[in-house]
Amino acid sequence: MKNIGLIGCGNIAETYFRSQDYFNNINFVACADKFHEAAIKCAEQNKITALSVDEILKDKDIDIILNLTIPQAHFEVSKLALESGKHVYSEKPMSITYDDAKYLLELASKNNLYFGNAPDTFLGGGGQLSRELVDKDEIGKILTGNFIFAFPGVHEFHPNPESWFQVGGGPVIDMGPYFFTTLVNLLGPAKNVRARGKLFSNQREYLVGPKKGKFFDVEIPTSVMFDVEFVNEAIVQGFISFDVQNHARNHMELYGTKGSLVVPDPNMFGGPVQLSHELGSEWKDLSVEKKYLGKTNIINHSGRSNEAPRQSNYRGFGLAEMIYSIENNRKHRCNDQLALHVLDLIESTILAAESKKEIQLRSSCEQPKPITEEEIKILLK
């Protein structure tokens, strides 16, 4: 059993720690935070030590950091992480530009010591049976697709959103994740991208917390459309925003010589997928709720109406995942070679729509190996 110290104690926490209840191999012992009241009311409410950030990163009895800080702070952490000689598994993004997390992956190399990132909900019972219907060839050599995530903005429901409207912020570094490694999983690596941003307005209001009423300066775009081409030849289209009030899709749709296929929500684990074959048939709605990670286990409804009430949320199998792999000495499949890759595919999508040009990617990586039930069931109490 591998011991894990989390650093940073926001929102994010809370759904790591009910990891526990779902994987037999998450052992949270300590936590802390750059202010030390959160990682204490963290520590009372979980049981836990609460820890300086230097306490924790000395602390000889972790094996594992999880970094869940804001992205413009997961380099330093993870840095750190890995220079005292522990296991990292980071929230997305690995870092929020290519050349720092490049030197993640090369360092995490040098010391022999895994690290992992998020998101791991492509390892959920809709982005796997995804995969099982592509793999299958189901809807034939898939040529095109597009997707969407859009709302107005965290500072919906966020008393300090500053960071995701600053930059190192922003809808594609925010949600691009989700989107970008389901479409890896499913197409393989990407090659090059072209993109248009849109900053709509300087400043934004808070709309919750203390500061309800004051404003706040808006520093990078918050809506891009893009087109990202894959090296199978796909081109997928792509626009995430902070400046929709309300849409009727979120997901994703992938087009074939044989068919069309609907991929649920990459930003949760659930179904249904949808299927079509011909013009004008009737969409076959296949559930994933007899899948381990398919099953609803939620029901929190934010207000949009394009978000169903129930879902899946197994967040956290991605690092019980790496823990297993580092025990059995394999590669896990929430890696950094997937993630730097799916970082340069963000950076290389804001550089696109800042230079208005097509951007080539740097990087590539193997596409990830489908997950078995069986796999699964392994990891689960």
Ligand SMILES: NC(=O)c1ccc[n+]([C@@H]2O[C@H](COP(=O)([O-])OP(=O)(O)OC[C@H]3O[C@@H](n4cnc5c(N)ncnc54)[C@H](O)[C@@H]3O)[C@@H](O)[C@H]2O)c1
Contents of the next structure:
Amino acid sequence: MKNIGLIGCGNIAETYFRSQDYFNNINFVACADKFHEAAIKCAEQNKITALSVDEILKDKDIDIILNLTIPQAHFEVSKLALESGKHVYSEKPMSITYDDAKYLLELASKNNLYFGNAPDTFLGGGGQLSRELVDKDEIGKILTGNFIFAFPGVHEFHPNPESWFQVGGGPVIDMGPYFFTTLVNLLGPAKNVRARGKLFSNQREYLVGPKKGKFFDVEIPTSVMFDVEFVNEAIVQGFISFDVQNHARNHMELYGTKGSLVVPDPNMFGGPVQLSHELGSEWKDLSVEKKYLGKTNIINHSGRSNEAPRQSNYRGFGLAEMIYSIENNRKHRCNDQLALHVLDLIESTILAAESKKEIQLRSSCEQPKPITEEEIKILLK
Ligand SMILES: NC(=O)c1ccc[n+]([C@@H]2O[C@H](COP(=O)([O-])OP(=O)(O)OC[C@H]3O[C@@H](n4cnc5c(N)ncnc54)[C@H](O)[C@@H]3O)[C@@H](O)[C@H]2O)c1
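For comparison with the form predicted on its own, produce the structure of the form predicted in complex with the ligand.
Time for the whole complex; same chain goes first.
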């Protein structure tokens, strides 16, 4: 068991507190936020201690900092934590620039500290069953594929949506981590990307919260279309957008020489996975309800297009697996090499859209090892 201090007491914090009910080695002891009132409220709700950011970093009883701040603050907070001798597990993305994330990876390594990064959803039942089918050659060599994440934007439900529409935000930074991590899990590392981005409107209206009815500025493209070539030669097309009211497409489809696979929502842990072997044949639904981290555990509709109302959400598993890895001196699944490569994909997609040129990735990483039911069981309560 390691003691965890959380920095960034916003929307997603509650989900991480829930992970203490699922996993046996997560122990929150303190929280901090640049707005101290947010930390006080979070501490009261979860019966832990509210500290200032400075105090939490200096606290000798805290082993790991969980960084749940906004993407634009990830680098600064993670850097301070590593300099204070703490392991770090950060929400996605690792940072908003490749160079800063590379600095964090090197700092963690120099200080003999673990750096873990969300998303961990690819370790869920849906991601792992997809991986098993790919590894078993069920659809043959994967040649092509496509994916989509598209909805009207976070201002539909978030009272402070500005950072999603400013430099360091945007749909590729926000949702790219889930899709790129899932693709690297299934196909291995990528080698290049081509892209086109579009900013359709310079302003958006606040739709909820105290600023409802007022407008805020949009600084970045809110729809991006691109394609990625992987080292294994597969080419996958992506579309990530905050400009779509509704759609009816699958999250991700992969097309191989022996069949096709529908990969379930990379933003969630569940299934089903769908499989078809020939043109016109029926799609087989492969449930993951009986797999660990695949069972439906929340029933709520996020309002995002094409998300099922019954979902499996075991966020925090990557943190639990990192703690186990620290204690057993092994490599963690949601590691910094994987997160850096995913950030490289994100930044290269944005650069490709800006420059209208194919961008070669600077990094690579190991394809994460599949996780067994036994490995998961060790961490379950
Ligand atoms: N909200 C979601 O549904 C969701 C889901 C998955 C992942 N995430 C990720 O989680 C992270 C946080 O998202 P959120 O929705 O909780 O955001 P949020 O804006 O609701 O909360 C972020 C909190 O961090 C604090 N903060 C910002 N900069 C700080 C700094 N320098 N030092 C200390 N505190 C600071 C803010 O005051 C705020 O309380 C983001 O990286 C996001 O991508 C969010």
